[in-house]
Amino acid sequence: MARKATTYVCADCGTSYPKWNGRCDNCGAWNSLSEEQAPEGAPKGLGKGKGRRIEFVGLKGKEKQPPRRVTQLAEFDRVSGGGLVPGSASLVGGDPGIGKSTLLMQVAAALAAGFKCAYISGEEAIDQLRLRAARLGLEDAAVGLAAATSVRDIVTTLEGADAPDIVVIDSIQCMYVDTLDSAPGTVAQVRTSAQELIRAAKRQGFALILVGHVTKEGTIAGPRVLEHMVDTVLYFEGDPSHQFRILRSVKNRFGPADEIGVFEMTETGLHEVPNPSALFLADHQGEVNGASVFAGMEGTRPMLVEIQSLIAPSQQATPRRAVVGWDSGRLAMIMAVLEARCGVALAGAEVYLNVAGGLRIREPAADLAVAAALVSSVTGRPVPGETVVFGEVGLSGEVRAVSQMEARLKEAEKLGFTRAIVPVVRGKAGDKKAKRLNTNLTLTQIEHLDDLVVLFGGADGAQGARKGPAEVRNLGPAVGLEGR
């Protein structure tokens, strides 16, 4: 019997090579490569006149798109873009543990009410699925629970005029499909049942949720065109020490992306945070040394958190940098411009810097905000009460403009904020005067990070910041806030 020949797959690209090699030539990915059995025969040639013709159509149809499945649950059709579509795919990943079957339970029993609801799980057995509707009090739910693991018997079930309107598949790395000899979970497997469980979920016409694993890296594990073959992709995210939970949309076809919803963790499953910005500033304290309220934009959601900074003389020769909720590169950044352009020692010192709450921000418009708490830190002195941050840094110590300033000041000011410090806001190219915004908060708009050490007083305040060898200036006396 001859001994079937084997390929091995990158996970990231798909490349498929004949030997084993460290490093993907195509993508660059190193330690990607997976075994796989090859096929027993190679594609033969397409050939002329041997397909059937396609028919095109024009992009306005005359039949009636069906409505979308909402799930009343608010946050969680915010992020899909207003419910689930029918024939969509969607990809939920998340770290172990975070809450992702929990999320998906109550989406299908939410969903119940008015669909037929579909969960097959391939991780646990019915009686553990029954244990978690009972603890999140859904077992009245009309929902249908199956374990199975075979992409042949599910794809058999759904098929036929009582085939579900919503299918979640939890997850899709313990699916399998026969004709395959790898293992579940390999490359090969992911994506043969991805495409198995969409094709039939585009035309039977439900709406598929599939669950993903992650990478320690943070990112779906199985191939990378697994989140190109899907219409949605969502990631779960959430510090497990803290109770909030963040549902992110990277990708979606039918809805903004990069739009977020926020859950609670509680005893009794997940619950709706309707009002982040009050939940996440619930334990703010004032006038505190080292801290500053950010006034940043999920997707097309306004949100105020709390940037905290502790700046600690160091005995080591490498003073470390801690960072939670943000980038530690960007932190770098900041800190150089702050000793490069504005005096402001820090490089002997230890620096932590900690997002309140667990969330994770990913846009340049917390610089200022960030750069404001190193700074109340370094000089002892507080960020005014009842003030908000915003604004991008330059190299050059430059502030610019973010988009959607007045949201963010708008939501400031439903929270009880009376102030802000914000970049200069210019009208068209070339004007010279300051741009005025719609809002009664009291600005202060600066145009250099200069500006912003001097509201603390300079940078003569440090405590615990060792000088460089280059003379810190002084940048004159504290100017009030409310004299800017």
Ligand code: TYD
Contents of the next structure:
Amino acid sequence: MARKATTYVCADCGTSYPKWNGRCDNCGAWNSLSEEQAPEGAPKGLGKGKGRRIEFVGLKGKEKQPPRRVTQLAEFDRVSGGGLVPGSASLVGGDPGIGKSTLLMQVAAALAAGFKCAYISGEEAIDQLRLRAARLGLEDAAVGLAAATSVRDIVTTLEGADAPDIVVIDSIQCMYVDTLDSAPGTVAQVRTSAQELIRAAKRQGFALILVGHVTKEGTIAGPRVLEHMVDTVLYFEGDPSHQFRILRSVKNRFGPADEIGVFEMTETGLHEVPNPSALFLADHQGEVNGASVFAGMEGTRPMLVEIQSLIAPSQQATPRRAVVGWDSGRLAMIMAVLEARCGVALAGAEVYLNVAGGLRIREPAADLAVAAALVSSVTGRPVPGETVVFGEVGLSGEVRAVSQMEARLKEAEKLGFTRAIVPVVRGKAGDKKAKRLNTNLTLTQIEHLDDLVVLFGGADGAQGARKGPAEVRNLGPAVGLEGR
Ligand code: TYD
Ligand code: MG
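Alright, leaving the form predicted on its own aside, put up the form predicted in complex with the ligand.
Now the full complex is given, and it begins with the chain already shown.
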């Protein structure tokens, strides 16, 4: 009898190896390989037999697509791209306790008004689910509840004549297929369970929503292939100590990615926040040194957030750097550029950076706002009040234009800001004249981080390569480009 071959599969990216390794060569994760039985027999290739010919068809179909299943939870519908698509599969990931089960219970209850909904939990007992429903005030919604983990049972149930239109599986890591030896939650189980459920969704035309756990690195646990298999990947995120939660689409085959929906977690579940742009500014204190207001974009929506920094002297050989809500690599880059190109000495200091309110910023457009907060911290001069900042910073210290500048400025104006520190925009590369931006805000347009440092009166011991007022362009209120 042929011996079953053993392979070692990375739980993060799904790459398999013949031998165990401490580190996955493909994705670099440590200690992520686990033992799995390979299917018996090597793949044989196509052999001699001929296949069936495939018919090609045009792009335009005759049959009308069934309409999307709209939840009436506007923030959820926005992120899903206008409602759930029949026959599609979505994956909702997030940290434990962030509110995935709560959100999906509310989504299922909202949809139950017009569709047949099933909520299958592998993690909680029926009583627990009912308790949550009672707390949310949703006991009367016509959602079919079940506690099950066997994919065979679930698929059999969903294939009946009275199949539901919406199926929530909470969570995919609890599901198992009985033909595999490995335990639930392993790569093979997660992959096969998802495959079977997605196949059932395509056959039956129900919209499938899978809940996925998140690893400590923040990606959905189990193989990355899970993200490839589904049509939509949504992340539910937020700082558990704050009440705001953000649902973000990172992949969407039926709508825009990077769109966000904002919710507030309350005693009675998640409530939508329809106008979140000023949400994270609620506690903004005005002129404080080390703080700046970033005018960001989240998908199609502008969002203003406060960025706070603190620089403190350090006694340690490697000073502490802590970042909340932003990329620590990006902070290191901005600090290096400030140090090397503008002579702002940060190397021996402890640096803390915080995006207020629990939002996570991914845009490079925040570079300039971070730099402004840092420089203000170093010089002790606050960023002028009623000022927003945005712009991308390059490695040579140049400040680059970012997308949707006018939308950002417009939102800032709406929220009572009067000034903005922004990049210089040129129509074409090499254009002498800067383009005018359509705004009522007073703009200070800068080309280089040096200009920002000069704006704050220069850092102690600053020795920028481009020192001296003659080299500073587009600076100060008199030189700033006034909008119409
Ligand atoms: P849950 O949906 O169970 O999280 P997940 O499925 O992502 O693990 O949410 C758990 C948290 O939400 C828990 O800490 C309590 C809080 N919560 C509220 O604040 N209000 C509510 O109405 C509910 C149902 C939960
Ligand atoms: Mg849960």
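Rigid core (definition): largest C-alpha set, two forms, superposition within 1.5 Å. All values reported here derive from a predicted model rather than from experimental measurement. Positions refer to the first chain, counted from 1.
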item: Core-aligned C-alpha movement of residue 29 between these two forms reaching 2 Å; value: yes
